[in-house]
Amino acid sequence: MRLEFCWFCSSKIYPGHGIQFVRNDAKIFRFCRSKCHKNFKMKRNPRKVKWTKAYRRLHGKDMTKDSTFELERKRNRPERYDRNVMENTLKAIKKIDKIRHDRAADHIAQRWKPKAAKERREARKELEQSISLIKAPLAIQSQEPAITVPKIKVKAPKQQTVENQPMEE
């Protein structure tokens, strides 16, 4: 089963699905749905349409450079497989999918780091500005440092426990 990719949005097209457009110069364009086909006919640039993979890659929202993408390349040379090679290939595909998934998760986490830090700063700033809404004004005044008396440490006398006291007769 050969999976094609949509010319406009780069999503997978399964056999029996999608639309094919053949231009006068015999170039074949495959589209996953009518939305992509209509955008192509309107001569829209996929790199400027926000929901396409081309836009997401161009603006750093998806991973672009990763060694796991090498295995997804299209090869036009037929290969002769035996059972062992096929079994090893399927095992490798599962491992590579897991690696790709983990790297994508790391990529997303790295993308969200600055935004999370910015949100924390903004929340802290807003809290400092509107603390009077949360606490009563008298409570805020009482927290202001007035004249502070230094604490003095005094040793307390040892108390004798019941076990250590001498018995009375």
Contents of the next structure:
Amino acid sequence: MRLEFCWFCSSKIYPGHGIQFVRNDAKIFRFCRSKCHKNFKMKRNPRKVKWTKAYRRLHGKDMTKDSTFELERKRNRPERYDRNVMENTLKAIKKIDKIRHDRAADHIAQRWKPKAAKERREARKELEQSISLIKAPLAIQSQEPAITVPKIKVKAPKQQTVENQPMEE
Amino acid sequence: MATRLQFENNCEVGVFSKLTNAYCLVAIGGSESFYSIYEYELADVIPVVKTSIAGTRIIGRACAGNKNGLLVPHTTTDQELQHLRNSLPDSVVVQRIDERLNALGNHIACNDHVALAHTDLDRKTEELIADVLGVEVFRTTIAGNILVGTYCALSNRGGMVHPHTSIEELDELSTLLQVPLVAGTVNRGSDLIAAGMTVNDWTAFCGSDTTATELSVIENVFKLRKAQPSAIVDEMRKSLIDSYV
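Starting from the form predicted alone above, please write out the structure of the form predicted together with the partner chain.
Once more the chain from above appears, this time first in line as the rest of the complex follows.
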């Protein structure tokens, strides 16, 4: 039993799922569900279909270059079974999966990071430009200066302590 | 010594087994007597491994190998590959090949020094053959057939090819392979030589339909019969005596 990847969407195909299509040139296409199979029959290019991994990787939405990807590849020259190696490999697989998952999440968080600052900038600009949609310009002027009137600096009077003041008679 | 046997009443033993100088692969299923004949001949000398390839029993035609390595098709499952690697000695390199032409046993005929390959094999596959099996690879046809692996049975000491091979072609192949070749049949006139028999340097296994004549041809060309003193004298007599008075 081997967990293959769907040719269209690149998701894992578990046993009992999906369809395999063998073309006349002996190339095998595996699909995880009929959605992918039907898209293939419509001759759609997975690199242009937004929800596939191929699209996401091509357009930089998902992490592409990482050393963890090189560890999971199909090996054609097996090694003799060694229990210790097997044990260590199983532990390593878990760790590598977690690392890859975290790095992928980081990649997406990095993509979203400039969004907060951009939103704030755009909000401020909109406030300055389009405040007239909410309040009439005259109303703004007669109201608190907080909104449009520039700040005027008024010096506060020097506070005199009670002791220094001569007694008023 | 050549042995006659059957796999589940089928005489094509070259389909269900693969014999080399370093190991022997046998198909699973069928009766234990098939397996036990191989064990009887070979158990002390080389490992006899029961296996399947891609879940099938036609292992002799699916894989190609010699004492240096074994090539299996890409349809071989990971579990079968691991089983082969665990059962075979470390000197044998097990390699899975990504190749459109899957039945490597039909496309590659090899002994420990030289291999004949199907003309349409990938160049990458040819390099892998040369690398894993440690052989020199020649792309040829045999009697106009491109499936060289089926129509030629090869060992280090001799070879047998399709019965319709011309003498010129026989000579040509013989010089390429550096072994004596003979055009013969197996299993009562079947021209699928390598499907009907498996051979290594000291034994051969043929289908039970093989006639005594075919068997003697096989034993002569692959030099399986131990040299008897009388045989040597017989052969020498012809050269020693000019004419009978």
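Numbering follows the first chain given and starts at 1. In this text, rigid core is short for the largest set of C-alphas that superpose within 1.5 Å between two forms. This structure is a prediction, so every number in the text was calculated from the model and none was measured.
Taking the core as reference, the Cα of residue 80 moves 2.3 angstrom between the two forms.
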